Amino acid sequence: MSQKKRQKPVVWVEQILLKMLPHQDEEEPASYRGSSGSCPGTVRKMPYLGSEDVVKELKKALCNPHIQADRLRYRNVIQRVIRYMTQGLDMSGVFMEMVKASATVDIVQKKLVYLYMCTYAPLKPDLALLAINTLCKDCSDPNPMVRGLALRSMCSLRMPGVQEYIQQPILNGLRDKASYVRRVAVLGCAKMHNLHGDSEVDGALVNELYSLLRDQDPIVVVNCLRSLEEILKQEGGIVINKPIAHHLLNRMSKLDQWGQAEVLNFLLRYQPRSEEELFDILNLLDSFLKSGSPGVVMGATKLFLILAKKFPHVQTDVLVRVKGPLLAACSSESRELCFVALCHVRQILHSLPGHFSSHYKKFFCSYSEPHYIKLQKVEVLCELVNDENVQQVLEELRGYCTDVSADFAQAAIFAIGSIARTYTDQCVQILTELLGLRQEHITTVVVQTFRDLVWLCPQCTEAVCQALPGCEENIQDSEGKQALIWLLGVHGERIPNAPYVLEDFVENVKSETFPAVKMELLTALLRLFLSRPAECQDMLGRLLYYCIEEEKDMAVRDRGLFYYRLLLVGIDEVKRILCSPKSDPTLGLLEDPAERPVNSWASDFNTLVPVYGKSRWATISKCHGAERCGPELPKTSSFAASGPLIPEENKERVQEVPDSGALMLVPNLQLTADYFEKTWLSLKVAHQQVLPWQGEFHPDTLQMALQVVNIQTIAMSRAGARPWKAYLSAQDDTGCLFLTELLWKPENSEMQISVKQNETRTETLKSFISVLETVIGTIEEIKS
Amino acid sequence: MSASAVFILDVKGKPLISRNYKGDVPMSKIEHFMPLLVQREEEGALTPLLSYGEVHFLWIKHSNLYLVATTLKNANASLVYSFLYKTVEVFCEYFKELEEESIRDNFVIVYELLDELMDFGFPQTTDSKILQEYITQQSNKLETGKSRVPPTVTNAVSWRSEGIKYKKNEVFIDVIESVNLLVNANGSVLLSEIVGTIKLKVFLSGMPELRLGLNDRVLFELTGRSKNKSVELEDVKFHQCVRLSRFDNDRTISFIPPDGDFELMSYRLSTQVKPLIWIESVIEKFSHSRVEIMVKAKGQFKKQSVANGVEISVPVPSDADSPRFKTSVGSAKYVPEKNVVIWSIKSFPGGKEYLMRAHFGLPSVEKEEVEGRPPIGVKFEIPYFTVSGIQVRYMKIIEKSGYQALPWVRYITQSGDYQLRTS
C-alpha cells in the first residue's frame, strides 16, 4: 500500500488531503487504499524507483502554507515523511522543511520531527545546527515533557560540532525540579562526553553527578552510575566508596529490576572494610537472592560470590539458596532466560558437582522445547548424575537418543558415553542395544562413544568388542569409520571377523572419498597384521601398494611410504614403534579437571562468557581483537617510528600479511654470523634489485619491521655510516634459506638489494622479494 | 546491561523499525543477523546469543517478529532479555496483539515508546501503566498543547499516581495454581509441580496500606499455631510493591498496590500431590493400515469440584486418515493441522472416569520420514479449589481517608505444562 502512496502524482494527494475529514487523519492510509482502488486509472509509476519523487513531492507539501495552517494535514505529511524513513528510503532532502516544523505546540509532532532529526543530522550537520534553535527553546519550556524531549534529542544528534550548543541546556537539565528531565540530562552527560572523544573529563561535571547520586529519582541515581561509568572508563570507571556503597545499599528496594541490577553491579567493585562490614551488606541484600526479576538473582548471586570470595562456606551457601530461583529459571517461560539460567546451572556444577543432583527431574526435556534448550538440559544431566538418580537419568537419556532430530539423539548418546566413565556396565549395555536399532546416525556416533571409552576405562574392552561385530552396515561418516578402523585395529585380536572387516575397507579404498579413514586403516590394518599376520598380510600389502602407487593425497602416500619403509627394517621394530605404551589415562590428562573453585568463575558469572561457553568466547573475543585492527593494516599507520613499532596485538595479524603467498617464513631463525658468512659466500646472487630510497634512514625502525615478517638481521653497519649494508637471512617452512644484503647510497638515493638462495626455486624467491619490498617500502612511506 | 541498539525485524529479517540508543554499532550490521540465524539454523546450534564480528546479537521471538538487542559489551544476557520482553509486554498491552501489522499501523507510537523505553542503551520507564499516562493511543487526537506530565514519572512510589477516585472501592483477588506434570511412557511421575500465582485487581481510591494474610506454614510457625492447616510456600516472589524486608522479618504481606491488574505474588509446591486428571492410553499403529486409540481419563480430585473445559490432545501420525469416534462423554475432533485429536469435556467431576477410542486409516504407502512421539496433552480448570490448599484469611485495607473497601476471592486450579509421554 505504502508503494501505491509513493507513485501517486502531488496533484492527487493534494485532493485526497482536501478530502479528509479532520478528525479522519488517523485513518489516512486507509482512506488512500480506498481512493486508489475507486481511481484504477490513475498513472502509476515503477515503484522504488524514486524515493527523489517522493522527498520533492513531500517537500512541496511540508511547504504548502495551506497544509502548514492545518495542523493535521501538516502532521500527516510528518508522519509520511517518518514512514518513508522507516521503511528506509532517504529522506534527508526535506530536512529544513522538517526543521520548521519542530516548531509546533504539538508534541508528538515534535517527537516525530525530532526523531527525524537524530536519523539524519550526521547527515546534515551543517543544517541540524539551525535545528539547534528550536531544541534550546524547547529545553525551557514550561512542560517538563517538552524540555525532557528536547535535551534527550539534543544530546543524541551525534554530529560534530554540537558539544558547545548541548553544554548549557545540559547544565540547566541537571538542576531542572522535574526527575524526567534530570534523568535526561544525566544520561546527556555521558552523551556529550562521547560526542567529545577521549578529550578530558570535565571534573566539575562529574561532581555534579556524583552529587546527584544523592537525588530522590531512582532512575536519576541508577543514570548518574551509568554516566559517571561511560564519563570515566578510562580511569577505571565510576569509585565506589564507601558512603556511596551505603547509599545505594539503603536506595536498593526504592530501585524497579533494571536499576537493582545496575547497583547490584557497581557494588561488586566495592571493598568492605570489615568482616562485619561485609556480612551487614550480604544481610541486607539476602532478599534479592530471591527477587522475582532473574536479572537481580544472577546480579546478586555474584556480588554475594565476590564479596565472598575469601569464604568458601558462604560461596556454597549462597549457590544453596540461589538454587531454588536458578531452577524456577530453568523452567521460565521465556526459553532465552531459560537457555541462560541453564548455562549458569552447569557453571556452578564444574565448582559443585553434586549441586542439582536431587534436581535432576527439572532437567528433563519436554517434546516441544527448543533445540538448544534440550542440548543444555542433556549436558546438565550427565554432570550432575550421581549413585541415586543415574538409573533414573539413563533411562530418560536412553529415551533421548532415538529422538526425530539426530542431533539431539547423538547429544544424548555422547552424554550416555561421558557418563560410562563412571557407570561404565550399566552404560555399555544401554550403548550396545542402540547398535541393535541399525540405525546410521544412531551407530557412528556409538562407536565413535566406544573408541574414547576403551581408552578412559579399559574394563570394557571385552563388552565393546562383543558389539562390534555387524557395525560395519550402518557407519557412512568419516568419524565413525574412523572410530570402527581404530577399534578394529586396535582390538583386532579379540574381534574374531576383524580382518574381514577390514578387508572391506581395503577393497573399496579406491572410492573411499575421506583421507583420514585411509590414514587410520593404514595404522589399523599394520596393527592388526601385528597380531594376525596370516590374516592380514595379504591385504596389508595390497593397501599399501595401493597408498604408495595410486593415493593422490600426499599424507596417506607419505603415512604408506612410512610404514613400507618401517617393514623393511623388521618387524621388530614395527612393534616397538606401534605398540609402544601408551600414555596412562588414569594419569588424568584428558579428564576435566575434577572441581573447579567457584572463584575461577564467579568474575565472568552473569555475563555472556557462561551462555557462550568458555572455549567460543574465548575465540570470539580473539576475533574482536583481530577485527578491530584489521581495517587499520592496509595504511599501516601503526608503523610509527617513535613509539614501538607495531603494537603488541598487531603483531600477529602483520605476519599473516606477506603468508598469503606460499612463502611461509620460520620465525626465531638462529643462524650464526659465521655460518651466514660461510653460506653467502658459496652461494651465487639469486636476484637483484633496487629500490628508490629517498633522505633520511633509521636502521632500528628496519630492523623491527623486519623482524615481525621473520626476516632476521645478522648484522648491520653503524647509523649514520655511508654507504651503509645490512645482512639478513631468514628461511621457510621447507627449509629454503635466503640470505639478503641490503646496501644503501645516500648518493644515489637508492638501496639496492641482493638475495641468495640455497636451493633455487623461483617462486618461493618473488614471493620472498615482495615480502622484503613491502617491508621496505612501508618503511619508506612513513618517514617521507 | 546496555544495549546498542534494538530493532524489530520481521520474519524474513528485515527490520520493520529500529532504534538506535548508543550508535557505537553500525546499524547496518543487522543485516548479518538473519544469515547468521538460518546459518546456525541449519548446523543446529542455533542459541538466542550470535555473534558477528563484535557484535552481540541477543534475540527473541515473538509471533512473526524477532526482537534483536545489539551490543558490545559482555552485558548481562538474562536482564537484556528481560528487557526484550518487558518491550513486547508493553506492546501488547498497547496493541492487543504484537505482530508486523501492528508495527507498521502504529509506528509512530512504537518510536515514542521505544523513545521512552531505553536512553542510551539503559532501561528506564518500562511501566506499561506508568507509560500509558502519557503515551496513548489517542495522541493523534490534538492536544492543547499542555500536556500534563503524569505525577507518577516523578513519584516516590513509582507505581502508583495519586489521586486515584472510585465510587466504589474494591478488591478482587484471584488464587490461581497451575498444576505442570510430565508423565513417563511407563507410567511414572517424572516431574510434578504447582506454580501459583496471587493476581489482584485493585479500584481503591487514594493511597491504601493493604495486607495480605495467608496459611503460611512459617507464620503459622512463628505464630504458633502450627495445628492449623498450613501450607509451605517455596520460592515466594513478590511485586516491586511489597515491602520485602517486612516479609522476611515476620512474614507480613504488606505493600501500596497499583492500580488496576497486576500480580502480587507468586510461588512454587514440588510437594507431590496425585496428578490431578489421570490418562491411560493405547496407540496401536499398525502399519499400512489403521491406528487405533483409546484413552482412558480419570477425574483424581475430590468428588464435589468439577473440572472445566477438559482438553485432551492425543497424538496421531501425520499421514493418517478416515477418523472414527466414539466416546462415553464429551465430543472428539481431529485436527489435521496439529497431527492431534482433542477430546472435550465440558464438565469433568472428580472421581469420574470417561473413555474415548478412535480409528483412523493409514496408507499403504508408508511416508519416508520418521516421525517424533509427541505427548498427549491436558488442559482444564477447576474452580473454587487449589491443589496446595492455600486459603486467604484476611485482606486489610487502610486508606487515611477511612473507607471501607471489599476484597473479593477466587480459586481456580488450572493445568500448566501438563503432559504424558507416549510409547
Second form
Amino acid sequence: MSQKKRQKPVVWVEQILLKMLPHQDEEEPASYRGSSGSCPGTVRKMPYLGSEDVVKELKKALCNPHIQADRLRYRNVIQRVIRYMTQGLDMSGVFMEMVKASATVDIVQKKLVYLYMCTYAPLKPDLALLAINTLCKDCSDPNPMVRGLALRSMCSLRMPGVQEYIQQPILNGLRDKASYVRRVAVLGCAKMHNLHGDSEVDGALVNELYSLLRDQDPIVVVNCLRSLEEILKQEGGIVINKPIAHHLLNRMSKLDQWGQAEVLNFLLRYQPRSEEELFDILNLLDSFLKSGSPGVVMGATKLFLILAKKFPHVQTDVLVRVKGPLLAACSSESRELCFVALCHVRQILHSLPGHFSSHYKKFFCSYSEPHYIKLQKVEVLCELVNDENVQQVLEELRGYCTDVSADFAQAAIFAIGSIARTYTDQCVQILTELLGLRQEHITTVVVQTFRDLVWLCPQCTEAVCQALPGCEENIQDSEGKQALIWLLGVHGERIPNAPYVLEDFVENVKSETFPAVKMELLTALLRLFLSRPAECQDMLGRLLYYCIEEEKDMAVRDRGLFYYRLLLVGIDEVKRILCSPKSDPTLGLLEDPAERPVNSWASDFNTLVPVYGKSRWATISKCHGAERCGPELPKTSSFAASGPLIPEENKERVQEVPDSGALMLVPNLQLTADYFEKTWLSLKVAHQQVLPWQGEFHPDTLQMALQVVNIQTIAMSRAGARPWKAYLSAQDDTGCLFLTELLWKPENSEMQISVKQNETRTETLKSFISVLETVIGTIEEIKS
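Other form of same protein, the form predicted on its own, not the form predicted in complex with the partner chain:
Keep in mind that what follows is only the chain, not its partners or any molecules around it.
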C-alpha cells in the first residue's frame, strides 16, 4: 500500500499546440534546426518561428514530376506536409499542389489529402472550390470506399456556401448500395443541418432518416438515431414510439456493444402502455444484464430501474443480478472504469445498505492502485461494516493509517472514526494506539476524530480524555489545534494538564497565524475558567488584553471584547451562555440518513452524477451548454452577453463589473502559436497583478470559461504541473491584441497575471483585466 499520491482523473483534452520532434528517419530542414526562442515556462518547446523555407521545399517536391512518378516518394512528401501541419506550421501555401495530389487511385494518399483539405478549406475558400469539384467527382467513384471517404470529407468542410454542394451527394449516399456510404451519408445529414444553423428542419430528410431505421446494416440504424437526435434537438430530439421501440429491441442482438449502449439510452424515452408490454420488454433486455461490456450492463440496468419504477422488488432483483459485473468492474485494470464502478456501488448502497457486505474483501486496497481509487474503496468499506466483518475491516484500515501518502492515511483515520459511531470501543482503542506513533499528520486527524466522537458518543469521553495528554507536541496545523483546544475547553475538568496546555497556546498567541485558532482559544479558556478558575484566571486576563489591545484581526478582537463585557455582567450570565450541552448523540441520526428509495437516483444511474455529485454536475453541464452555444454568438460579443457559464447567483456581480460591457472581444481569433511566441517576445509587460487562489486547480474548467468570453488558449501546462502556466490571446473589435500569461503557484495560493498589449490603450486594458478577473473569480466560486 505504499504508493505516491496520484491525481484524480479529470475529463481533460491537452492542448496540441506545443512543438513535436520530426520523424527519426528524416533529416530536418535547415530552418527547423536553426529555430530558437520559446515562451517561458511552457512544458515543451513551442513551434519554431518561420516556415517559409519548409513550405518552399515541400512545394517544389510536390511539383517535381520525378517524385510524382514514384508513388511511394510522392506519398512520403504528402505525409511530411501532414506532419508539419499537425506540428503547428502554416502549410496553406501548398494548397493547390495538394488538391492536384487528390487525383489518384491510392486510398491512403486520398485520405491524407482530404485531411489537409478539411483543415485549410476555411482559410482558402476560393481555392477550396477546386477541392469541392474533386470531391464531388469522387462521390461517383465505382469504389465504395472512395465514395464514402469523399462524402465524409465534403461534410467536414467548414466554409460558407458549402451546403449547396453537399446536399445532393448526401441524398445520393442515403440510397447507396454500399452500407459504408450510407453510414457516412446519415452522419452527414447532421453535419449539413449544423451548417445551416437556425434554418427550418427539412421534413423530407427527417422522413428519409426515419425510414433508414429499418436498414439492414445495424451501424446505419445507430447513426440514424444519432443524426435524428441532432437534427431534432430544438424539438426535443427523436421520438421513440411503440413500433420504433420494438424494432430496436429486436435488432439489439445484431449491434455491437457501442450501438447497444446507444440504443438502450434512447429506449429510456419510451414508456410501455401496459404491464404486459413492460414485462415483455424486460424479458428481452434480460440477456443484456450478462453482457461482457460494462457500458451495456449499466445501460440495461438503468433501463430496468426506470421501467420498473412501480415494482420495487424488480428493481432490487436487478441490482442483485448486476452485483457480479459491478464487482468485476471494481477490479478492472482500467482505473477510470474502476473509479466509476466504485461511485455507482456507493450509490446503490444508499438504498441497499450491506448489499456488497459478503464481498467486502473485494474493496481492500492494493499498493499499486492510485490515490483516488483507494479513497473510494475506503468510503465503501465504511458502509459495508457489520458484526461479522468489523474486526477484519478495522485491521485493514489500521494498516492504511501508516501509508506513505499522508492524505490516504488521514482518510483511513476518518473512516475509523465513522465506524466508531457504531463500534466505539474497538475504534477508540485503535485511535489511541495511533497517537503513540507521534506522527504529526496522524495525531492531527486522530484529535479531530476524537472531537467528533465525544460529541456524538459521550460514552467514550473518559477514554478520549485519558488519551489526550502529550499529543499537543505533535500538532501544528490549524484544524488539529482547534480540535484539541475545543476538547481541553469542554472536557478540561477531566484532563489534569488542560490549563497548562492552554497556557502554552496563550504564550505563543502572538505567533499564531490562524484567527480561527485564536477565537477557539478564547472560548475554550473562558469555559475552563468556569470549572478551574484558580489555574486559568491569570492567563485568561493576559489573553483578553492581547486580543483587545494588540490583535489586528477584527473578528478575534470583537470576540475578545464580547467575552470581556460578558464577564463584567457576572459569572452566572457567562455560565448561562457558554455552558451548553457537551454532547448530543441525537445528531448521529443526521450523519446516517435513512435508506433512499431507488427511484430517487435511478435517473442518475449510468451518468456522471455519481462521480461528480448532483450540484457539481449541474454546474459542469451548464458550462458545457455555454460552450456548445459559443459558435452561435455574433461576430463580436461583449463579455456581459456571454453569461451562460456564470451561475445565476453570480450574474449580478458579473454585470456590475465597470466598463467590462464596453469591451468587444472578437470570437474565433485565429492566432498561431509561432506568431504568439514572436509577438510575446517583442512586447513589454503592460500590466501585472496577483489574484488569490485556494485549493485545487482545474485547468479544463478555466479553459472552458475563457472560451465563452472569446479568450483563446495558445498553450497550457499539463494538469497537476507545479507551477502551472497558460498563455492566452484575445483581440477587441478595434484590433488591439492582448497576450496573457497565467502563472499558478500552489505554495503561495495565488494566480499571477501578466498582460502584454500591442497598442497602448489604458482604458481598454483595464476592461480586459476586469473581464479576466471576473472569469477567474467566478471559477474560484464554482470550485468552492
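Residue numbers count along the first chain shown, from 1. Keep in mind that what you see is a predicted model, and the values were worked out from it rather than measured. C-alpha atoms forming the largest set that superposes within 1.5 Å between two forms make up the rigid core.
Practice task
Align on the rigid core first; then say whether the Cα of V77 has moved by at least 2 Å between the two forms.
Solution key: After core superposition, the C-alpha of V77 moves 2 Å or more between the two forms.
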